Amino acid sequence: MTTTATVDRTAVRLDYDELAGFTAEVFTRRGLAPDRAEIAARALVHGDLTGVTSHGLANLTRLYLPLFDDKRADPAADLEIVADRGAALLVDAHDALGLWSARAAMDLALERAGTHGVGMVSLFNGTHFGCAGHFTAHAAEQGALGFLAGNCGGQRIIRPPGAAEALLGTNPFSIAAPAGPYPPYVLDMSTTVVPTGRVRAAARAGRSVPEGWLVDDAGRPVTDPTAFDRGEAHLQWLGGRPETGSYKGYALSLMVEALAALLPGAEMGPTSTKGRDDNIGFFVLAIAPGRLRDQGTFLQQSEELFGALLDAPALDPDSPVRYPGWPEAQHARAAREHGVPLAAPLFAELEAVAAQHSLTVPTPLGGTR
């Protein structure tokens, strides 16, 4: 089964490896060791590679470089294992850059899963890690199941249903599984209708947002994305309003808070007095099916499972049945072939970053078309 991905002809397109290399150089200039900078760069560029641009390079100047400037992320920090129980570990990240530490935690979980069948890392003092699906897909690519959840530290931007005060963050989580010859199944979601990055991306682009993303204090729909950062609008939980299932999104957010923050002792939104995303907690889980049953049989059945979905009859032949992870994989394939598409204003931001760090931004592939 083949799918032709659409190529954006209006964006500035950059070679993926060159773009990741440039981003790694920026992180190196900020104090990361070269090997860690490479891991962090590919985690960040993953957003643009797969089309999840709200979590891509748009956050380099908005989020990650300010973490270094404000000394809220330590580029030289190492993970410290505080408690080791074989299959389960408690880890202090010491404010290491989350784009690196999430991968290190997943690798540690995979290592323990190889011995015990399951590996769990409960981490505190973490920082923002970008696309959770990048790290769970890493597990799936090795034939394992991966799970990653992160609370938002002390950040309080979402109100529990019926509450007048925001107490929680978007609390994302991801799960991934192998799919045989097909792209891995990768669910990567916030527990709100959309993450804050998509609202801010719309604000930067001067676009309105659909009704259902934001509401005001009285619960009326808001379509102006700039109202969010002015404190005049609030994100809605996954499910929308109480009558359409918002309690499910709220409950999932509390699941993440319990697993990722309560378990390791990270900052918890409802009890925080800081109000920002420091001391984020991670819950990282890797499961090695081959330690429980025959790995070959597991992989065969995973191919059958996801193949059956892809072969399901579609109501509209132009909109075939897919699963989470498939569209992102197709976008990544096209981006590797034709270049990673970046909006012109974002490319201009990278040029400014390059000048600041005495670097050269990659040359566009054919420029803007």
Given for the second form:
2 protein chains.
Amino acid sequence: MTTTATVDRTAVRLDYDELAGFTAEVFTRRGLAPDRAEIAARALVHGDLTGVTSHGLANLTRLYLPLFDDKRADPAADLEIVADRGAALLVDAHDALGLWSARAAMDLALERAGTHGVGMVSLFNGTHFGCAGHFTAHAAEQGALGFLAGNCGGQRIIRPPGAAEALLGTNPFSIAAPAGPYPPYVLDMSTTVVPTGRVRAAARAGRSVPEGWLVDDAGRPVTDPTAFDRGEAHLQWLGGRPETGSYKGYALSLMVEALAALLPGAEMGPTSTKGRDDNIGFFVLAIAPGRLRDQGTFLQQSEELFGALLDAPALDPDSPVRYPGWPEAQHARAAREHGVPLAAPLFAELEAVAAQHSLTVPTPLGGTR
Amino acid sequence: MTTTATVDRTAVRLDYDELAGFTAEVFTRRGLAPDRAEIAARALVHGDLTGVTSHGLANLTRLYLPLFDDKRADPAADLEIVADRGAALLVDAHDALGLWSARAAMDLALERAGTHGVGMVSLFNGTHFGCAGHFTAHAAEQGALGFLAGNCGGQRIIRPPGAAEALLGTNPFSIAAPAGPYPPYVLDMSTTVVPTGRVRAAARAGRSVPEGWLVDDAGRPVTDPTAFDRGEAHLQWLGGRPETGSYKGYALSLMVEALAALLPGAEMGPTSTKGRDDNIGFFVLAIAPGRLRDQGTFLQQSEELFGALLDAPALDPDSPVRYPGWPEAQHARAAREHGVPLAAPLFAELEAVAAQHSLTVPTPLGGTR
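Having seen the form predicted alone, the form predicted in complex with a further copy of the same chain:
Then the entire complex follows, led off by the chain already shown.
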């Protein structure tokens, strides 16, 4: 999982709804319709809300506002259904902001799953969607299973095993399922050991990274995260060494490339001539269990499955057994109650964004600054 | 990938069609209809054909014949469609042999994808299907994308991170896509560092296993594979240590548990009271690109994607860059031409099976014994 639950001691805390409202205002100023800006804002703040800070508001000035500045995202674009087979759709997103279009695509898939049992949206001309798990958790909250994968367009960051050149992106994907009364199960992962955002977050924080994340040209471990953006270190595939499964991380990255980009005809890393993250492809799948069997029984069995994991005997009684999605949900619950923690430098960035857009950042909640 | 390409020097080589024919005869004697026996035999021999010997004929006496002996597989069972929403089906496999039923389920999914763009079969009361990649490659050969996941019924082999008790199976899944004129891309993986079959194959061969596959109760590396079946060593999740992504292997295992078993209501490891591999659930998905866009363009782009990987500059010119499915296809090509290699002890097992069923094992091809 991409969780980075460590909270900077110099953090401020902001009310979640105020922070999301502010972020929506920024997107509205950039041309998104208010309802879409609200959806996009909650998708972006999801990272900070759940502790996945590598995919949260830190990317507002680094990724999303530059997409508008460079006209690489079109705030007014609608989704165009290019082919419609009932259960399966091909969609041209026309460079709409991924933070919104991924949710719109998941809603389309859910609607079709409600009729056909399964709904699939294959999308091209997408842009970055942030935390994939935000959109699949939305499906789980409706009692469905949701799957979302996105490639990185033509961006080339990772080398295939044995290759002297980077050809693929980190290619994230996510699946979520209801867990009865518990928080949904949410897998949200890059196909590398960690996503690039965690390497860069460590670089910003001046921290070294564990052995196993990066290697140099000769395959020796690198623990200085700044070496990555200098091109002196390469991100490793999930699985690490060949004998412990690096081929599986590579294979999963190709799964995302095939489902998300080859299927709809989006830009692909290995064949891209531009080498950047435009024309990203999404693969969105929703499954409605209640169209195949009794929904109540399904939800009861969901509760039993994930409850059995929570009840499993722990090696260390102070570290109970959990499942993916649980730690993020706990972080979100605390952040909704006590405010969303933002590192002081990130808060300063938001103040600058506010000034630039004639807006005001919400006032931090008392006592933690 | 589950490839174990090492060929025992004491191996014999058998003609592929003769070996598949013999295996089909064995299944016919156990009550399968001849056309189903042929399908099941090719699914099983696929392991030996492609070099994935951990999932090949070695499992005939260890897994499949005992399923018949113990009446845990019903050779005469048909697939029963319990719910039919056009694109999505719920199927009761009534303990039919998984080596056949996985293919029948994939054919059903392909048929529905041909109409709806996507076809999904959610199946319960399944039994072991062997190499998942055999069935997804079949979809790729038809120009489709195929996905197959199977849980392990109630079998509990692997501990969730932090748990003192095993609750989940190795939970394999596979996806395949066409690669134009090249062999299909085929991911076929367990969600652990390696499947149990590779640990047991090392134990049979008297070989130690690399650090990273097994750990003892205290988390120390174990390299003696025999410790696994003595309960003194635990198989590790893909990702290895927590800081290099073991949570992702665990999360992928739960993806399979949710898709393959929770969705259809099959037996699940964490909630099983029986603790064994009965009532396995399958999740089968087929996608027909040609229902969404021009199939010829899709195949052309498939060729470009996988061709670009094959053409990538290699770190070592003697080790060209490949993609999952390629090494297995090369192994299969050689085995079709020169015979399927079988280790001498496995050949002896087949001779015993032949005697037991009043059959004759095909004569090894000359010169290699």
